[in-house]
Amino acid sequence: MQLFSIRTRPLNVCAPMVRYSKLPFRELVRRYNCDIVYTPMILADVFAASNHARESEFSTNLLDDPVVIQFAASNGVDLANAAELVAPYVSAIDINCGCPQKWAIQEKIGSHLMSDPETVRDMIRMTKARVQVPCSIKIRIHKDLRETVEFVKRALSVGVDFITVHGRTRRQKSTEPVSLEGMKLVKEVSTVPVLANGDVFSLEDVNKIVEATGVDGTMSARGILENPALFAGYNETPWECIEDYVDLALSYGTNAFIFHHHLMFMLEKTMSNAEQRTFNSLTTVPSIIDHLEEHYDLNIMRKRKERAEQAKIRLV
């Protein structure tokens, strides 16, 4: 809440990502000017019943700050347990309401909860009832802005401390553009911080968002994914970017599945079609690592050789 209040330009956010906005991206994206990180999302009651489910879904360390914690929930219960078992470790808890999948509307969570603002208005007011950190939420549009008004009103009657709202309404494909009307009328209701999430693949972006909605702060899920850099104004993955992607990944262990699909996100424009279907057709680490050797000049050694050198001279 601090970065809020002192803020001397709009915030820089890493969107939630299922499976993708782990520790060692959420390190890497630090390092291209991003100002708060989110966790993938997490369903709430299994984080709370299982040890191993916590274990696997989080892990955070000293660089890790401010994180942000997002759970999915269907009731104020599941997510308060959660919450309470992870304050200690995190800056804020968010609540998912826009997550659009089937399954997750099914089991009546994600963008289920915009269609239900009394179960959100309960999870807000349990959950502040138990924590001291912040509680947020991340809500869609209605295709009625009167619904997303009154939606605001409520979560902000039980405190809620701030707000991201995706552009966009549960149905609406990510090829639509999101509403910028949509995302001002919230935050002109909203007495708390505002951040716009949808179509930030750039600083130009971000530039057009804030000016034509006022929010506090941009966050972006598949600008950041395609490009970790891009708060730092770089329009494309640098290759230093990469670099450090595989460096963090490698030194935290990052299964092979998600390393192989970050830098494929990363890659994608500067490969041409015959080297992106050598390159999707790998499955191992050491493979993948093979190929940037081979095709890149990739060399860890070095790159950590260089960082090791350069933390001695901002030490002198």
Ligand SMILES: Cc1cc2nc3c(=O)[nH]c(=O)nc-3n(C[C@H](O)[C@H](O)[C@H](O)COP(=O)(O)O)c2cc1C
Second form
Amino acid sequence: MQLFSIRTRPLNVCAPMVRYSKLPFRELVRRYNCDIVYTPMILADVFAASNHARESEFSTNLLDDPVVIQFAASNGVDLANAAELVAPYVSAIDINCGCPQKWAIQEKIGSHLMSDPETVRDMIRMTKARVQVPCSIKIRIHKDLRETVEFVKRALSVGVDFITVHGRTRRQKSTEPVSLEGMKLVKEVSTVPVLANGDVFSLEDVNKIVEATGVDGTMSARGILENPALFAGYNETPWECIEDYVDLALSYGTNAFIFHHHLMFMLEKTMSNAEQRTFNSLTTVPSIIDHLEEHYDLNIMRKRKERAEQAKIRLV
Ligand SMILES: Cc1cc2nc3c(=O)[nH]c(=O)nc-3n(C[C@H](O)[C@H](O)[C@H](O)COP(=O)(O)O)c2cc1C
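Would you mind giving the form predicted in complex with this ligand, to go alongside the form predicted on its own above?
Okay, now the whole complex, with that chain kicking things off.
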């Protein structure tokens, strides 16, 4: 919350992304000017019930700060139980009110909640009664924006601490443009900080959205997956950033599937179709590393030496 009050520019935020916004990626985007980073959506009831889920779904460290953990829940008890377990390790608890997938709506989580503001109000109230950390919501807009205003007002009435608005309705596809009008309205009726989400692929997009809506910051998902350095002003992923990612993923440990996906997102624009086909045939971490060393001048040992030198300079 302090970041919101002392900010001298709009805050740069990395979106919650299932599978992807995990610890190594969070550390990566922070190196490139990201102020706040979200975990992927985690099911609150499973998280509270299972030690295995807690270990596999959430890991953190002292560098992972500020971090917002995002839960999907259908009721206040599940959310507050999960929040209580994780509160000492996070900067805020976020409620996912935007996931449009069919299974989520059937479970009465995600974007289903956009039609159930009373339950969202209960969730915020119960969570805030049990933990001291801020509680936020990530919402979509309604077709009728008056409903969105009502939704936001109810959340504000129980002390929601900040709001992220993805400027699309739950039925809109990500290829459709975001509603700047919807984002602006949420900002206008809110007495707490508001982040705008949707179609942030460059700093020009950030400026355009902030200028049009007056929000306190912007959040990127697809854009930052493709180019984790976008908030640092790069229009394409710099090679340095790809090396950083490889180094972080290897240091923390990764599975080949996620490792491959991240690199594919980052390299997609620079690869020819033939290169993409070759890259897609790689299924293990060593084969991916070999490929990058052979074709892209990846040099992990050089990278590690550079980082060790930088750490020494910081110590001195
Ligand atoms: C791979 C991927 C995973 C996502 N996972 C989540 C999630 O866990 N929680 C959530 O609230 N939104 C999730 N989203 C939605 C994004 O956070 C964001 O709201 C949406 O993609 C619009 O932003 P963009 O235009 O910057 O992509 C995900 C999006 C993508 C592309």
